[in-house]
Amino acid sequence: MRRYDGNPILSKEDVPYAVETVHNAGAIKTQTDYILVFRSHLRNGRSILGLARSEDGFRFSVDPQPFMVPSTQGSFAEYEEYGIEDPRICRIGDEFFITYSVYSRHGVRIGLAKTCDFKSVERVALITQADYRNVVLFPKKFGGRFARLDRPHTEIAPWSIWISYSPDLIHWGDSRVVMKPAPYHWDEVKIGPGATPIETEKGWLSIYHGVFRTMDGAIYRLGCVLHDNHYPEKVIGIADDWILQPEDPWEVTGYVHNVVFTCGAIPENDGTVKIYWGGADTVMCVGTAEIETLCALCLNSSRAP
């Protein structure tokens, strides 16, 4: 990973309405703009989603109003009562689908929304029961079915990454575990899918987060994994080493110390990928990497799933 010299790229001072943080942004590139849909804490402690645009993927300006706030009517209101968080964006056809965490007195589950223009947004469905987080969609079908990576919030199979399939993006099943934390490893406590998977010749490249507990608290780092191009439940290789850890001051210290957490990565035509991450749950950062290098890490320096 090569960190951008201008990090952090977004902080609360860049937002034209009152927030305390800017972090954990889904990312996508349209025909005209780079888009970040980011999470922000309000001063009541609950989260909303804002939107920022850029011509180059590094210098962003924030829209004057929030992009999504917790629903106050219909079936979504009860389950978004405590806030909405950590969006991921996936282009399918001419539409952009957004998966996001919804919090309420019933726990955390996943909402699905869609937009065509990032000016208006339509809620589609609540697509998990409690307790699920970190749902990312694959941008292609497999055997006529959509696929997603998700992370049940359970200690039975400690915070592992699963895959599920759907005929319509709303009803999901055929679920199976594909990857678990490795004992006494940098991701031994829990793992979760991060950015929307990227299709490569070697497989689907997925950037994920892993957590390690120390005497000074938990550390969130980023790693990468390759899934089979045709059968994404099959893991080809997982990089044994992390690719990013908290190092800069705004990653080491903040709302939650020692965190780099991604919800979005954008592949470019030159073979690089821009990876966006929240630093210490407080600011947004970006860096670049060679897609081929990340694939090689998964294949040549791999651990068991």
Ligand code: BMA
Contents of the next structure:
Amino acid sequence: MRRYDGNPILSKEDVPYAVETVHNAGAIKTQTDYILVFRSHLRNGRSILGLARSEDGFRFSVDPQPFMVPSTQGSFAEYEEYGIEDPRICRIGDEFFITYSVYSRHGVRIGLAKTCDFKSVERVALITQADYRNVVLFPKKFGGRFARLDRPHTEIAPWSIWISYSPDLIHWGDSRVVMKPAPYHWDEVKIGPGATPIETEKGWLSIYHGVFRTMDGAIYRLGCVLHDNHYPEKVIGIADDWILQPEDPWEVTGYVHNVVFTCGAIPENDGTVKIYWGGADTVMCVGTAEIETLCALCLNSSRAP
Ligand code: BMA
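Having seen the form predicted on its own, the form predicted in complex with beta-D-mannopyranose (BMA):
Whole complex next, starting from this chain.
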């Protein structure tokens, strides 16, 4: 990973409405723009989603108004009462689907919304029960079914990455666990899907986050894993080493210390990928990596799933 030397690329000063943070953005490249849909804390501690656009993927400007705020009427309102967080974007056909965490007195679950133009957005469905976060859709179907990686919570086992399938993006099932935290490893406490998986010749490249607990609190880092091209429930290899850890001052110190957290990465035609991450839950950063190198890390020095 090579950090962009203009990091952080977005902070609260870049937002034309009152927010305390700009972090954990979903990312996608359209015909015309690079788009980030980012999370911002308000001063009441709850989150909304904003939107930023760029021509080069590095220099972004933020839309004058928030992109999504918690719903106040209809069936979503009860479940978005405490805020909306950590969006991921996936293009399927001509539409862009956004999976985002919705918080309420009932817990956290996942909302699905869609847009064609990143001007208007339509809520589609709530696609999990409570105690789910970090849902990333695959942009392709497998045997006629959509697939997603998700991260249910349980008190019995460390929080792991699962896969689920759906005929219509709304009803999900056939769930199974695909990858678990590794004991006494940088991702031993919990893991979660990060960026929308990227199709490569070697498999689906998925960038995930892992957490390690120290005497000084938790550290969020990023790692990568390859899933089989045709059967994404099959993990081919998981890089043993992390690919990014908090090092820059705005990753080490902020709203939550020692966090790099991704919700989006954009593959380019030259074989590189732009990876976007929130630093310390406060600012947005970007870096680039060679897709080939990330795949090689998964294949040549894999830990057990
Ligand atoms: C996770 C989520 C993320 C956040 C991370 C570090 O549980 O809340 O949105 O970036 O913690 O605080």
